[in-house]
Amino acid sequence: MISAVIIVLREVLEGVLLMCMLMASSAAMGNRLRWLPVGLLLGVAGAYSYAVFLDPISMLFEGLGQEIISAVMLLSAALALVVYVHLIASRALRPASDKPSRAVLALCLLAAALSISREGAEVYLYVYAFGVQAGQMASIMSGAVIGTGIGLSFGTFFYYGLRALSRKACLWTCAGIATMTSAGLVMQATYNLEQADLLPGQQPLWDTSALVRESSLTGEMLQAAFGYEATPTAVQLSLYLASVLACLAAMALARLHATKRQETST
C-alpha cells in the first residue's frame, strides 16, 4: 500500500501543483475560474480515453505510439506554459486590471486539460494493472485514496498560500513555478523520445541515486515539482535548460514590451 501511496501522490501532486499555479495566477490577473470545470471535464475525458484506448494507441507509429503521443502531450503543455509565463510577466508589469484575457483562459484550459489527461491516465492504468488485474484492489485503492487525499490537501494549502501573496508577488512566484514545471515536462518528454529512439540514447552525465533515489518519496516529490532525474543524459539536460531559458526569454520580452509602452506614453 505504501508504494501505491507514493506513486499516486506523485501523479496527483504533478497535476495539483500545475492546477494551483494556474488558478492563483489566473485570479491574480483578473480572470474568473470559468475555465476550471471545463478543463477538469476535458482532462477526465482525455485520461479515460487515453487509458481505455492504450492498446491501439501503443500500436501506432510502429509500436511507439504511447511514447510519441505522451511526448507530444508533454511538449504541448510545456509550450503552453512558456507562452503563459510571458502573459504572467506582462500582467505583473502592468497595473491591476479586472479585464479578463481570452489568451489566459485558453492557455489555462489547454494546460489543465493536458495535465489532467496524462496524470489521470497514469493513475487509472496503475490502479487497473496492480489493483484489478493483480487482485490487490483493496490495498491499491486504499493507497490511491490516501495519496490523492494528501496531494489535494497539499494543493489547498499551496493555492491559498499563493493567494495570500500580493498581486505582483503571486504572479512572479507563479511565473517561477511555471518555468520549473515546463522544464520538468520537457525532461519527461525527452525521456519518452529516447525510449522511442527518436533521440539518441546516451550515457548519463552523473548518478545521484545514492543521494536521492527516484523511487523514494523525496525523489518522487522532486520529480513532480522539478522533473528530477537521477541519471540525466546530455540531451535531457540540454533540453531542460533550453526550456528554462525559453521561459526567461519570455519574461525578458514582457519587460521589453513594458519598457516600450512606458516610453511611448511619456
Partner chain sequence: MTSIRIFLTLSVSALILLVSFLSAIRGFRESMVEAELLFDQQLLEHAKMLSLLNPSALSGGVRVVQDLVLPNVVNPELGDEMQIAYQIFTEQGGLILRSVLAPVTPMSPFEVGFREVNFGSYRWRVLAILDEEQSHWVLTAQRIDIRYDLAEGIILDAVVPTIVTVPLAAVLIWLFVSFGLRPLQTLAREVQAREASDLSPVRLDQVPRELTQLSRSINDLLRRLHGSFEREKRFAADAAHELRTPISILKVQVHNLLQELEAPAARASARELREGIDAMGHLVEQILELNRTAPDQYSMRFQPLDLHALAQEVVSQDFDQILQRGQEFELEGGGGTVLGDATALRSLLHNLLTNASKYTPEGGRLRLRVAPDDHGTCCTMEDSGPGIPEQYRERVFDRFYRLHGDQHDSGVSGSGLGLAIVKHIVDMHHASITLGRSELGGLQVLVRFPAAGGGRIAGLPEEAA
Second form
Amino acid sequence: MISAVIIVLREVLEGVLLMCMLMASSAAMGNRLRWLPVGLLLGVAGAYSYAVFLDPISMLFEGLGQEIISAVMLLSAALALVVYVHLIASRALRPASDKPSRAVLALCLLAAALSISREGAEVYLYVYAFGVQAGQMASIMSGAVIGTGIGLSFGTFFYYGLRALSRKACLWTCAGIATMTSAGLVMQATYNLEQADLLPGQQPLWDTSALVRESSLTGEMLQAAFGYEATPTAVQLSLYLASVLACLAAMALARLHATKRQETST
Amino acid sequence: MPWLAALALVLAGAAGPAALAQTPEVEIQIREHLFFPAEVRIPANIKVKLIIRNLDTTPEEFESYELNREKVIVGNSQGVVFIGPLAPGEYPFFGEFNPRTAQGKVIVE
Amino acid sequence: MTSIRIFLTLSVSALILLVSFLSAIRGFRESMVEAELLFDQQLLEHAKMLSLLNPSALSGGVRVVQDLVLPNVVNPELGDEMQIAYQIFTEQGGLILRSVLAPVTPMSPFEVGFREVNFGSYRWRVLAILDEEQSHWVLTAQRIDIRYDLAEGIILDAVVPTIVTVPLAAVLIWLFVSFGLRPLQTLAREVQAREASDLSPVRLDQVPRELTQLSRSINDLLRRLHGSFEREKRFAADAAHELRTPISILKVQVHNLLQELEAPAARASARELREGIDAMGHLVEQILELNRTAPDQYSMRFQPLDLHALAQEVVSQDFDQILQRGQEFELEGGGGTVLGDATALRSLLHNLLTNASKYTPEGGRLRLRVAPDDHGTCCTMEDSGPGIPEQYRERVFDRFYRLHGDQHDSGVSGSGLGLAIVKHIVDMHHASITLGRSELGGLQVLVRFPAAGGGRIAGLPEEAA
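Take the protein just shown as the form predicted alone and give its structure as the form predicted together with the partner chain.
All chains and molecules follow, beginning with the one already shown.
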C-alpha cells in the first residue's frame, strides 16, 4: 500500500502543481477555466493510449521509443511553459484586463494535456495493468486513493494560496513556478535522453543525497517542485540552467516590450 | 526549445557512436517480481547497456534514484537502459511496482 | 475566491483528508514495522528451537524434512500459511538437514543476523544463528512477499474505513457549509426582492453575529437613502410651492404696469416681461405636477374611466392653443375603459396634446386616437412635426431634458418636464409608452393601458421612479 501511495502521490503531485499553477494564473489573467475539462479529457485519452500502446512504443527506435517519446513530450511541455512564462510576464506588466487570450487557452490546454498524459499513463499502468494482474487490487487501490487524495488536497491549498495573492503577485509567483517546472521537465527529459544514450552519461558534479535523499518525502516534494537531483552531471546542470535562463529571457522580453509600449504611448 | 534537441543530437553524435562499438551489454531478467541477477557487476568509468527482460505478465518499472533511471517494461517484453560511466560504488535499483521484493544493485568496480 | 461555499467545502475537506490519510499512513507503517518484528521474532524462535536438536544425532547423510508450519500464538492470523524454510549446517559449512523449500547451498552467508536474499524464485528473509555449544549453524527463512501480504491484509482492514469516511465527511461539510451560509442568502434575497422604492429596514430573524454588522450597515444606508430621497422630494415641491406666490404677485404687477404705461416701446417690453413670467409660472406648475404624480407619492383613487370621454374633455379645454397655431386636429376612436386616476390621466392627455401642438409647426396636423385593442386600451398621439430621432427617444423622459437644448425648431420654450410627467403617470397605471414615427411625418406616442380589472393595479407600481 505504501508503495502505491508513493507512486501515485508522486505522479499526482507533479500534475497537480502544474495544473494549479495554470488554473491560478489563467484565472488571474481573466480567462475562464474553459480549457480545464478539455485538457483533462485530452490528458486522460493521452494517458490511456500511451499506456495501452506502451509495448509497441517501447519497441520504436531500437527499443528506445519510450525514452524518445517521453523526451519529446517533456521538452514540448517545457517549451510551452517558456512561452507561457512570457505571456504571464506580459500580462503582469499590463494593467488588469478581462480580455481572455486565445494563446493562454491553447498553452494551458497543451501543457495540461501533456502533463496528465505522462503522469496518468504511469498511474494507469501501475493501478490497472499491474494491480489487476497481480491480484493486489485492494492494497493498490487503497494506496492510489490515499495518494490521489493527499495530492489533490495539497493542490487545493496551493490553488487557494495562489488565488489569495494579489493579481500581480499571483502572476509573478506563477511565472516563477512555471520556470521551475519547466526546468524540472527539462531535467527529466535529460535523464530520458541519457538513458537512451542520446546524451552522454557523466560523473556527477556533487552529491547532496546525504542532505536530502531523493527517495525521501522531502526529496520527492523537491523533485516535483523543481526537479531536485542529488547527483547532477555537467550536462544535466547546464541544460537545467539553460531552461531557467530561457524562462528568465522570456520574462525580460516581456519587460522590454512593456517599456517600449510605454515609450511609444507617451 | 528546438536548440535543446539539437544540442542533444550534437552531444549524442560526439559521444555516441565511438562508445557504442564496445558498449558491454548486461542482461537482467525479471521473474516473479525478482531481478536475476540481483547484483550486477560492471567495470568503472565505462558505459554499459542494460537489457532488462520482463518474463512476468505484469509490467514492472525499473527504477534507481542513484542511477537516475526509470523505465516501464510491460509484461513479456524487454527494455534497454544505458548506464554509466560510473564511479566505483554500489548503485541500488528496484522495481517500483514491487519495491519489497524486486531489488538489486549495480556494483561498479 | 469565487464561491465561499466551494472554498470552505474544498479546503476543510482537504484538511480532513490530509490529517486522516497521513495518520492512516503513519498507522499503517507502524503496524507494518510491528508485524515485521513479529515475523522476525517467529524466525528467531524457530531457529532457537531447531538449534536444540542434537545435530550429532542427525549425522549421516543430509536429511530433507517438512517445512515448519506453526501457528503463531501471539497473533493467530499472522501465522496462517506462513511456511518457514530452514537449514542446519556444521560449523564448517556441511549441510546436515534442510527443509523441502530450502536449497542445498546455504541460504545466506554464515554471518549471524537477518538478511534478505533471492532463491527458489522468491525473495526471502533469512536468519542465521550460530549455536556455539553444539557448534552448528541454523538458518531459518520466510518468504518476504507472504510476510508482507499477510500483514498488509490485516492492517488494510483498519485503513479502508478511513478512506471511505472522507467522501462522506466532504458531503456533510458541503451540507453544513450550505446551512451555515443560509442567513447570507436570506439577507441577499431580502434585499433583492424588495421594491426599488421600498427603503424600510431589512428585517431578519436571528441574525448571526457575523451578519449583524452587515445588516446594520445596510439598514443604516437605507435609512440615510430614504432621508435624502424625502428631502429631495420635499425640496422640489416646497421650492415650487413657495415660488407660486411671488410669481402671482409679479403677474398682477405686470398687469398693472401694462395698464399704466403709455409709451408703445415700454408696453412691448412689459409684454415680454409678462411672457417671461408666464413661462416661469408654467414651469413651477409643471414641477408641482411632476412631484404630485411621482408614483411613490401619489395617493391614487383608481376607478374605471372612459378614456375617450376624458380625451374629449381635455381637447375642449386645450383647443384654444391648437386653434391659435392654426393646426388641424382630429380625435379618433371611441370607448376604451381604463382603471385609473382621473386627474392624472387628464394631466397625461393634456401634456401629450400640448406637447404635440407646441412642437408642430403652425398649420400642421395633429391626431389623437383612443380605442380599445386586444390587450386593453391604446392611446396614440401623432403629429406632423419634426419627430424625435431614435437615439434621443430614451432620454426625452428625463427631467429637464430638451431636444437640441433650448433652441427648438419650433422656437417654443418648454419646461422639459412634460414627458417626465407623462412617464410617471404611465408607470403609475402599469401602462407602457413607446415613441415612434408617425405616418403624419412627425412623432407618434403610443400609450398602452392594460385591460381594466386585470387585477394587477394594486399597490405601488414595480418600476416606479
